[in-house]
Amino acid sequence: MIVLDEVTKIFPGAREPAVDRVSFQVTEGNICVFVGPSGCGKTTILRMINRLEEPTDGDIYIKGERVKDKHVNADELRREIGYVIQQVGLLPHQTVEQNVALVPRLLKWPADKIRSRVAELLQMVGLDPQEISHKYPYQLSGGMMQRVGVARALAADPPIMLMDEPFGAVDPIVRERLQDEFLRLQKELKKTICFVTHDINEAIKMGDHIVILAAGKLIQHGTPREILTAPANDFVKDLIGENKEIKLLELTRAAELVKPQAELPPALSSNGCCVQSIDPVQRALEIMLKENSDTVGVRDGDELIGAISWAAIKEYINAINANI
């Protein structure tokens, strides 16, 4: 879907490249997370993908087309790409409805289609259109503004989304909720997403694929599990930090360790200690510790399908350590 081939960016007057011969590809329908310290080239790569910056050398392809070819119009390209930034970028003198409708208006959609799309998107990101459509950005909380920013990026149903530290400006609790909400949306929408963060834990949680950068260079790329179990060098090891096993449990869904309902303790269905099948095993472990329980139920929607035990988690961690 998106391919970078030996891409380099040198800004005028700079002694070193901001991006130095970087090559990787983003698979259609996946979230690819760029992670690394400030100044490593993450945002520059994002801006080159939608031609807010032009590469000094190398090529970027989207759907097989080289984006710098003369027949590729930059404005039309950007309309096919949703863009979400940390500062949200909502227009302060326009209502929520007007902000979300920005691109559809540029595309000259009919007014009734725009209204319907805005209402649909606000509901999709967990906001009530009747309560919020008429409000202005200054009347919203940080988390609500981020949700509106995501809705605006989705307005014209773009196949690609670029997200630059989209949840970085909110407190940790709201951030986790926004992450969970967006992953739920992505499961339904299956967009191709490039996501920038400086937080390796967010990268592990959000990414199907992770690209690690430092000083403009590509250090390692792979699935979160590949990064965690086979770090390329000491830089990656330091970036990952400690508690590798816990991070791996964040990648593992409850459905992978569930035991069938026939093996459940009789009281489990009524004690409220449950997770959803798509939740990470780490969440099940947190509930066990909080509730002083060695078993957590697993639901698929409203149906109780089985349970995860502390013994099963311990066995899984031991197997991971044996293979690292």
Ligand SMILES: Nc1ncnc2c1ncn2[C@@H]1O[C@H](COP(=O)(O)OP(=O)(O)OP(=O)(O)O)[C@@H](O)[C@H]1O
Second form
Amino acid sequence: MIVLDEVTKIFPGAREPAVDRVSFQVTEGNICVFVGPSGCGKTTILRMINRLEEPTDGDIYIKGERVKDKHVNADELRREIGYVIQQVGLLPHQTVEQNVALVPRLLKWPADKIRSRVAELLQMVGLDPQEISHKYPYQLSGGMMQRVGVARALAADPPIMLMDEPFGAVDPIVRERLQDEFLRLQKELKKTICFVTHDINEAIKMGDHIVILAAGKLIQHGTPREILTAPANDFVKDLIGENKEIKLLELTRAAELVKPQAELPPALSSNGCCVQSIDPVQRALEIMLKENSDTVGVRDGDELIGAISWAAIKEYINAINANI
Ligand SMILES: Nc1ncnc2c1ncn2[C@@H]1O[C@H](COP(=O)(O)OP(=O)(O)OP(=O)(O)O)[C@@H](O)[C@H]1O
Ligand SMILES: [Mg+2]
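Starting from the form predicted on its own, produce the coordinates for the form predicted in complex with this ligand.
Once more the chain from above appears, this time first in line as the rest of the complex follows.
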């Protein structure tokens, strides 16, 4: 869907490239997360994808077409790409409604279509249109502003979204809620998303695919599981940091470790001691610790399909560690 082929960006007068021969692909309908330290080129890559910057060398393709050939007119390209800029960037002297309606107004949609779309979008990102439409950005909390930023980028229903640290400026609890809501929304919307973060945990949670960058160079790319189980070098190992096992258990579904048991202990039939087969194994572990139990039942809907044991989790972690 989006392909970068040996893309380099050297800003005028710079000694080192901001982006240095970077190649990767973003699959349609996936979230690809760019992660890396400040100044490693994340924003520059987003800005080259929607042609706010031109690469010094290399090519970018969207749906198989080279953007600089197909979209002679960069404005046209940007209508197909929603952009949540770093630091939200709401226009301070415009209301929430006017901010969200920015692109539809540029596209000259009729006023009533704009109004209903704005209300629909605010609802979609968990805000009450009645309450918030006429407020100004300074009257909103950080979390609300970030939701409005996401609504604005979704306004014209673009197939592609570029999101530059969209949940950066909020506290960890609000951030987690925004992440969960966005993942739920994405299941319906199935946009192709480039998502920037500093935070490896956010990358692991949000990404179908992760691209790790340092000083303009691509260090490693792969699924969160590939990154966690086979870090390419010490830089990636340091980035992953502590609690690698916990992170993996968050990515592994109960269905992968469940063992059918002919006769499950009666305690497992209660809902409190069960997880769903699509739940992360991490949840099973939390229940074991809370209930002081060494097995947790696994349900598929209402049906009890088996159990996960403490021993099975330990075996799984040992096998992963042996691989690294
Ligand atoms: N317009 C510009 N002119 C000159 N240099 C620039 C310009 N934009 C970015 N740079 C430089 O390019 C490099 C990459 O910047 P970029 O903004 O892409 O980093 P980033 O990974 O997004 O960082 P952060 O996490 O702090 O947002 C930096 O060294 C930066 O100083
Ligand atoms: Mg940036």
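Rigid core: the largest C-alpha set superposing within 1.5 Å between the two forms. Everything numeric here is computed off the predicted structure, so don't read it as measured data. Numbering follows the first chain given and starts at 1.
Under a division of the chain into two rigid parts between these two forms, the C-alpha atoms of residue 162 and residue 291 are best fitted by different superpositions and thus lie in separate parts. A rotation of 21° separates the smaller rigid part from the larger between these two forms once C-alpha atoms are superposed.
Relative to the superposed core, residue 279 moves its CA by 5.2 Å between these two forms.
In the core-superposed comparison between these two forms, the CA atom of residue 252 travels 2.8 Å.
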